[in-house]
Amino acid sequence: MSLPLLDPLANENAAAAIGRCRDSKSGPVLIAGGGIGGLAAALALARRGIPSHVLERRGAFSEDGAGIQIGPNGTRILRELGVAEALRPHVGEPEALSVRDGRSGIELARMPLGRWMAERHGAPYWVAHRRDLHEALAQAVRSEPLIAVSFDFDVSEVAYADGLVGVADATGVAWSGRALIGADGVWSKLRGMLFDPAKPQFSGKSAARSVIPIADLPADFQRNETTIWLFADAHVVHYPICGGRELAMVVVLGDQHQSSDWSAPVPPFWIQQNMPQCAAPLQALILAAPSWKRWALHTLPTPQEWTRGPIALLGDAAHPVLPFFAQGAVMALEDAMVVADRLAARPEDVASALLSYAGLRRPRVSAVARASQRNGSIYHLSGAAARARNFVLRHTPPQRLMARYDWLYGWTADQA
C-alpha cells in the first residue's frame, strides 16, 4: 500500500518537537512501546552507542502473563544483551519435551531438550514467567545512560522531516529524535495511523493461563520438562518457572467470545465445562489451578510495508505470530538486533537502514508465523489425521523430530 508522506503542518505539536532539535546525528531513537520488544531494542541500540528514548503509554513497566518459553535463538540474545545472569535464577531449563495424547495421557513422543539443546545451538532453552523476563530487561535499562524512559505517553501525533522525527501525545507533550520504532504490540496504534488500519481478526480460539505453587502438585507434574497435551480443537502446555517453584499452564480451546483484553478473568468452571474429556492426571491438574486469565488469540497478515522514512514496526506490531510455536517474543528479540545493527550499520541513512531491516526480516519471521500456523493445525487434528500424527511422532527419532528445527533455534544475528 502506498502511502503518502505526513503533512508536519497538520501535527503541530510533533512537528514543533523537530523544529526544537535539528541535529539528526545526536538525536535519539524514539522506541514507541516498553514491553519486552521495546526494551530489547533500546539495550541493543546503546550496546551499539545510540541513544535511544523509550515511550511508555502506562504509568509504569509492567508486562502481563504467565509462561514464556525462549528458545536458543532467543538466550542468545538475552546474553548479548546482558540480561542473561539477572534472569538466570528465575528461569527453567526443561530436559525434554513430553508430547501426549490428551484423552488417554499415552506419551506420544519425548523430545531432547535441555544439554541436547544447549550443545546443539551453544545456547539453553529456557522457560521462565513472563514477567520476569521484562523485568531483567527494564532492570538494564534502568542502568544505561544512554536510554531514556519516559511514562505515561501515549503517540497521538507523528510527523518527519530532514531526516527527523517527532511525537506528541494528547496533551501536547513532544519529542524528536532520529528515527521511531513503533513496539506497541498486536494493538498497535501506530500500525494503524501510519501502514495499514486493518484491525487483527479473532482467530476462533481463546487461550487461558494459570500458574500453579509446583510442590502442591503430585510428582508426575513436578519434572523438569515441557508437556503439550493434544486434543481435537484444543491443546494444553505446561512447564517450570521461577526458578522451578511454579508451573505455568496455557490451555487453547475454541472460543467464540471475541475481547482485546490481554487479561480477562475468568472462572475455572469456564476451563473445565469447555475441555474435552482429558486424561485423569491432566484433569486433576486442571482443577488444581485457583484462577484463570483469558485472552482471544487474534491473527492479521503483515503489512505490506512496516518502514516509513525513518519509521519501522517491530515485534507484534509489525508480524504478530499466534501462539503455537513459542515464538512470539524472540522474535520481538531478533527484530531488535537487527534494526540495531542495520542502524549502526548506517548511521547516516535512517531510511535506508531501516528498509533494509525490513527487507532481513520479512521471509524470517514469515516463515516462523507460518510454523505457527502450521503446528497449530497439528495440535489440533481429529480421526484419522491425528492418529496418522500420533503415528509418527511414535515412531521417528526424538533427535530427528528436534533437528527440524535447527532453522529455527540456530538463528543469529549475523546471519541476517
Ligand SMILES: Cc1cc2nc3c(=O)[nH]c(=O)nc-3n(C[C@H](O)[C@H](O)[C@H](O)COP(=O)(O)OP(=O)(O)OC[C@H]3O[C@@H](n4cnc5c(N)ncnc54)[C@H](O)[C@@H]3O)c2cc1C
The other form holds:
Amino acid sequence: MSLPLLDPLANENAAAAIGRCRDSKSGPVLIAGGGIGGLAAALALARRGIPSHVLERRGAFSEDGAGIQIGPNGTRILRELGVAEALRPHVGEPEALSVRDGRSGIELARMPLGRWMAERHGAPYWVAHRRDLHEALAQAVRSEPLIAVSFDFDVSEVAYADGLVGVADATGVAWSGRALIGADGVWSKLRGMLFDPAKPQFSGKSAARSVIPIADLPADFQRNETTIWLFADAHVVHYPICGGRELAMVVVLGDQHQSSDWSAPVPPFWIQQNMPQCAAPLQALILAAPSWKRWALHTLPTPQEWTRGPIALLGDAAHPVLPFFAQGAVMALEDAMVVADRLAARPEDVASALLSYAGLRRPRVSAVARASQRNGSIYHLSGAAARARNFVLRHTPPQRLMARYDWLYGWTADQA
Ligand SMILES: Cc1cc2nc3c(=O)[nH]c(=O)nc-3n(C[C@H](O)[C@H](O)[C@H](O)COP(=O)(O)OP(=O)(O)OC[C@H]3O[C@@H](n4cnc5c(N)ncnc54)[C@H](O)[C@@H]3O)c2cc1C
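Take the protein just shown as the form predicted alone and give its structure as the form predicted together with the ligand.
Now the full complex is given, and it begins with the chain already shown.
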C-alpha cells in the first residue's frame, strides 16, 4: 500500500509556521499527544539533551482509566526516565499470577511474579492506576526545562519542507520543529492524514473497568496477587493498586456496543446480565463494584509505513494492540526510548533516524500484537480446547510457564 498523496506544503497555517522558523537543528521535536507515549518520548528526548514541545488536545493532563500492568520491560524504562521513584509509593508488586477457571473458581496455575520476576529481569512487575502512571510522567515533564507543553491544541494540519515540520490547529495557531512524533492514540488523526486512512475496527468485545476500595472486600481479594478468571468468550482480571488500597478489575466480554469513547459509564446490571455463570466469590466481587466504565476494543493492522520524512508515529497511533497481554502502554514506552536514541544518534539526518526507529520497532510490536491476539484466543477457549488448556496449565511447572515470556520482559533499549 502506498502512502496517501500529500503536498507537503498544502496546509497554509502549518507551512507558514515553517516559514517563520529557519533553524531546523535547534528547533524542538513536536509531539502530538500527551498520553503515556507522548510524555515518555518527551522525557526520553530530554534525557538525551533534545528539546521537545508536547501538543495536547485536552485542556490539562488528565488520564482516565483504571488499572495498568507494567511488566519489567516497562518498569526498567520508567527507572531510566527518572519516573520510577515518584510512582513507587502508588504501585503494587504482586507476588503471583493466579489463573482460575471462572465457572468453578478452581486455581489452574499459580505463576511467580514479585521477587522471582524482579531477580530474573532486573526490574519489577508493577501494577498501578493509570492515572498515577500518567501523573508521575507529567510531574517529570513539568520539572524538565527542555520540554514545553501546549494544551487545547488539536493537531489538524501538518506541513514539512527543508528539514522542518509545521503543525496547526483548526483556529490557525501553529508551531514548528525539527521533527513530529504522532503519539495521538488509537484514533490518530495524523495516521489517517499521513499514513493510512483506515479506521480501527470493532473487535466485538468490550472491556468494562472498575476500581473498588480493598477494605470493603473479603480477605480472598486482599491478597497481593494478580488473578485472572477464564470463561468461554470472556475473562476477568484484577489486582491491587494505589499501594494496596484499591482493587482494579477489568471484565472483557462479547459486546455489540461500538464507540470510540474509552470511558463510557455502563450500568452494573449490564455486566451481571452479560457475564457467564461464575464462581460465587467472583460473582460477589462483581456485585461489589460501585461503577463501571466501558471501552469498546478495536483493532487495526499496523500500517506498512509509520514514518514520512521528519514525521513518525508512536504508541497506539502506530500499532494499537488488544489488551490481552497488558503491553500497549509498555510498547509506547519502548517506542519512546528507541525513537529518542535514534534521533540522538543521527541529529543531522532526522528522516533516516526515524526510518531506523520504525525498522527496529516493527518486528517487536508485531510479535507483541500476535502474542496478544493468541492470548485472547487461549483465554476465551471453550469445550474440549478449554479442557486441554486447563490440563497444560495444571501440569506445567509454573516457573516454566512464566519463563516463556522472557523474550517479552527481558527487552532492553540497547538490544533494539
Ligand atoms: C482495558 C484495557 C486495559 C489495558 N491495560 C494495559 C496494561 O495493563 N498495560 C499496558 O501496557 N497497556 C494496557 N492497555 C493499553 C494502553 O492503555 C494503551 O496502549 C496506551 O494508553 C497507549 O498510549 P498512547 O500514548 O500511545 O495513546 P493514548 O494514551 O491514547 O494518548 C493519546 C493522547 O493524544 C491526545 N490526542 C489525540 N488526538 C490528538 C490531536 N489531534 N492533537 C493533540 N493531541 C491529541 C489524546 O488526548 C491523548 O492524551 C490497556 C488498554 C485497554 C483497552
